[in-house]
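Single chain ahead, written as structure tokens, the form predicted alone.
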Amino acid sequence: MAARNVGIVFRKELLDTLKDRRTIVSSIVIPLLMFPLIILVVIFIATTVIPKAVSESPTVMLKGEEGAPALAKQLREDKDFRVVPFSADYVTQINEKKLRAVLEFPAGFEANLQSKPEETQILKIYHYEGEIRSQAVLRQLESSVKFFGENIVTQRLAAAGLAPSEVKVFGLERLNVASAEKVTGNIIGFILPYFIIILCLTGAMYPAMDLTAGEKERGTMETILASPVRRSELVLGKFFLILCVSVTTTALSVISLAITVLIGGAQLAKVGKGIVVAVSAQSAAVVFLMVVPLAATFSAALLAISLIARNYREAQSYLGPLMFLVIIPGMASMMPGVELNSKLALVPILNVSLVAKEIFAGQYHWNLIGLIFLSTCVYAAVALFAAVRQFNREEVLFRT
């Protein structure tokens, strides 16, 4: 096998690929713009939409407030929300987002607090689970009710001749020991490896179809086969071109991600105190290294499968379902309880997604990283062998 011939095929396919608008868009434009757009949207929501939604004066209702005049007065004086007259259709209003929450008092609430201190009084808060404004009001109501309850406890302690400090056994202080890199990585590590793997696949998909089914459709496959180059050299030349495009897509994705996170960190820091965004160059480099053999696996597998198709459109129908084979393990890596171990390190795609999540979080399990890298290289070699076998089958090359 002549490396020179492989290089000639590679350069020829590279020049043809650079003329293909679809490949340029999928491998360069999308990776450069995807992460910035996603992160900028998140930053916009975090810095503009959410604070605005929370700062608006939401409406609440009080049900059975005649049994809690003091607490009802305290709530009406609260500037965080606006108490409106009670209406029997409050459930409908909450579902239609016209009303944010309803606080229901049990009958004789405050009287029972005085006369029946041994009985627990249950307050009910009706809200819209998952709706931003409703959840904000829920927290505000809980805080106000908790404050009222603390005052009741203070009064009872005073009546018994005790000071609040006498019953406070200990205090609790939160201290974060994780670095900014680990905090940021733990957040982005859940979703971003999934997007990187998807882009790695799509980056290889379009050139794979064009260099096989596209050749058949244009009628240039016979001309290429008639050249004084072995079929294995043709396969390697096409394979390296597809791998180059896929790796370029992945590299641009990682670079775009790192730059966008670093720039957007300053904006996210404005949302709240102590929010620091940092991305390690080492983690980005190691993730990129782990994706390279996966890109080789995708490139060889897509080359072998798309060669079966008679034209470009048929190749799309064959390769489309492969997206689900990537999505399923990618989503599985985001599920709680799915952690990287020696068994999952051998599962294709899932292993890379899991190790990327760990690396972004600053956890470098080098034994598992090595196992995943080697096993993925083996899968790539098997897929490349299958592609060479396909190129040596006349019924596949000249399928009509």
Given for the second form:
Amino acid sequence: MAARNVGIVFRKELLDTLKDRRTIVSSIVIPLLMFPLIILVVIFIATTVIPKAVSESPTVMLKGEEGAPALAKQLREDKDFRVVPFSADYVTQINEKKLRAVLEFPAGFEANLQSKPEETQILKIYHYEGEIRSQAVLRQLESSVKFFGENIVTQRLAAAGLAPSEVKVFGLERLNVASAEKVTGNIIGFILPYFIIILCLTGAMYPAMDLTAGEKERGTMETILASPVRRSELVLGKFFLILCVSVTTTALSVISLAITVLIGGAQLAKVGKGIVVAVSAQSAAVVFLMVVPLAATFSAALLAISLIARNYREAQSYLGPLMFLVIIPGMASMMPGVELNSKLALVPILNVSLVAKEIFAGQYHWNLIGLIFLSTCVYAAVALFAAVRQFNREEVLFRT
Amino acid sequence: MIEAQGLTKIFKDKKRGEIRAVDGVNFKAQPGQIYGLLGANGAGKTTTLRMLATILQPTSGTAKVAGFDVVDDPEKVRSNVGFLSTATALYGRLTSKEFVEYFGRLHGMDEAALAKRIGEIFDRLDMNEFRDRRCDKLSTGMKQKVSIARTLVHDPPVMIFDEPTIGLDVMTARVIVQFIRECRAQGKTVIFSTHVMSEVEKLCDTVGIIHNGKVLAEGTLPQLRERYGEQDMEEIFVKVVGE
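Requested next: the structure of the form predicted together with its partner chain (the form predicted alone having been shown above).
The next block holds the full complex; its first chain is the one shown before.
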């Protein structure tokens, strides 16, 4: 009898929710489109706006070039920037972004290079810190000047009877031994756990409000309470619907993200800049398993809290601050140096964030995973119990 | 059959302290009869009816509805009651049919019996025109019919109406009044609350005048007329409450 009634309530809430345009948009359309859109925008900026900013021939001035004719000539022949005649108001021009950088030579630069080789002269580059184009020119100038300097070094070595290879004592080679999964998993594990936790929460928010404060506001609370369904059956039916929406939102978002990254990765591979993104099915499955009880905790807690509210507005004012309580521990995956141990495994939300990070990187501490799964289930049960108790309190249900 | 004995409901308000919304109410309503609960706003009518429908729990006292105790067997009571009030709104996104079906299922009806019953009710109340229309797209009169259909779907022996004609136009109110009469004709126990005197005179077999949570006077219309020496219900009411 109880299970049947829970099923009837669940099916009705599902029918009602599917007819609600707002829920369809926030729980299906937005999750499906959100990540692809964000990534497309980022790619667009990275591939068109930034290169464009960098490719326009930026302007550079040379100050005191009389003492450095050879270097000045090399700089003028450099295709990365355009040397314009020097003017005294260069600082203003840099600030107004009309000029990208100025290279200042000390007096008698090249003469001193020959006659006083032991003296370290300073070339000054004036630039606009943090401004993209100015930074680009800064790097190009430094690289050009460095090339000039290397030629001087080769000349001096030849004069002393040394070959350049004798100056380079040893080389360094970097060899990555972490598998592709671990490398990308580490990157993914940095930000994805946080996203997943936030998605679980936001996915549950709207249905939780709609099924409690919304019922009060629309006046249907009394109607359903006069029917033979038990309060606990009513709560469970609503709870399962909220959980369903939360999990669906999260799953859709992650799937659409995965597809976008795969397609994007394939496209980039064609252009030559391939990235290997490897997430194993096993890690995805285990993370999903860890997230479900967390979604259950959120669903039950949101249900209990928004039941106190008289209407949507009030519900939103309660649930808004709740987001912060979740965001901060959720960010654990992004905090360097925070490693999972048996104590942290009991801290809600934080534990799921950290363990998801490890799992994406291919690390499976099964005992901690089990501990976290169980503790999250306990928290979910406590939250659900609180929700059922709330539904039995007349002063909460009939609060006007 | 409805029996209330010493039915009491006390609300605790932070500012005003204890409020005895219903204070030791006793009455009996018989099958095939209409019992009217007459009182001003805030007299305790809605709270009394909500307790009978097990929406609220009594603080003390008992009530038996259709032979079941409201505190001990609330689910059995609800299975035997059809409850209608101005506050019993509809689920706007569901169609009339989906709405009535939901409650039919909660009453334990299987799909076949439910479909047949809905067919009967929708025919009788002339609702087929808006059968598949969303409830938030219905007129007030249509919405009332849908509410009535919901209370009828499980054919309960007891009907509880809380100010059922408030805010309705004359024609729609007549539909409700007619429906209440039909319930009586079918042998159901009917109790309804109102503060409209003409309804009391039109419908009630027994009247209970409630004020400040207490039933101050009770009886059939002829009995009350004789006891208080007035023909007009309003005059009787004023006399009773004025005491």
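We call the rigid core the largest set of C-alpha positions that still match within 1.5 Å between the two forms. Positions refer to the first chain, counted from 1. This one's a predicted model, so the numbers in the text were calculated from it and none came from an experiment.
Superposition on the rigid core between these two forms places the CA atom of residue 287 less than 2 Å from its counterpart. Residue 117: CA moves 2 Å or more between these two forms after rigid-core fitting. Once the rigid core is used as the reference frame, the Cα position of residue 131 differs between these two forms by 2 Å or more. Relative to the superposed core, residue 140 has its Cα moved 7.5 Å between these two forms.
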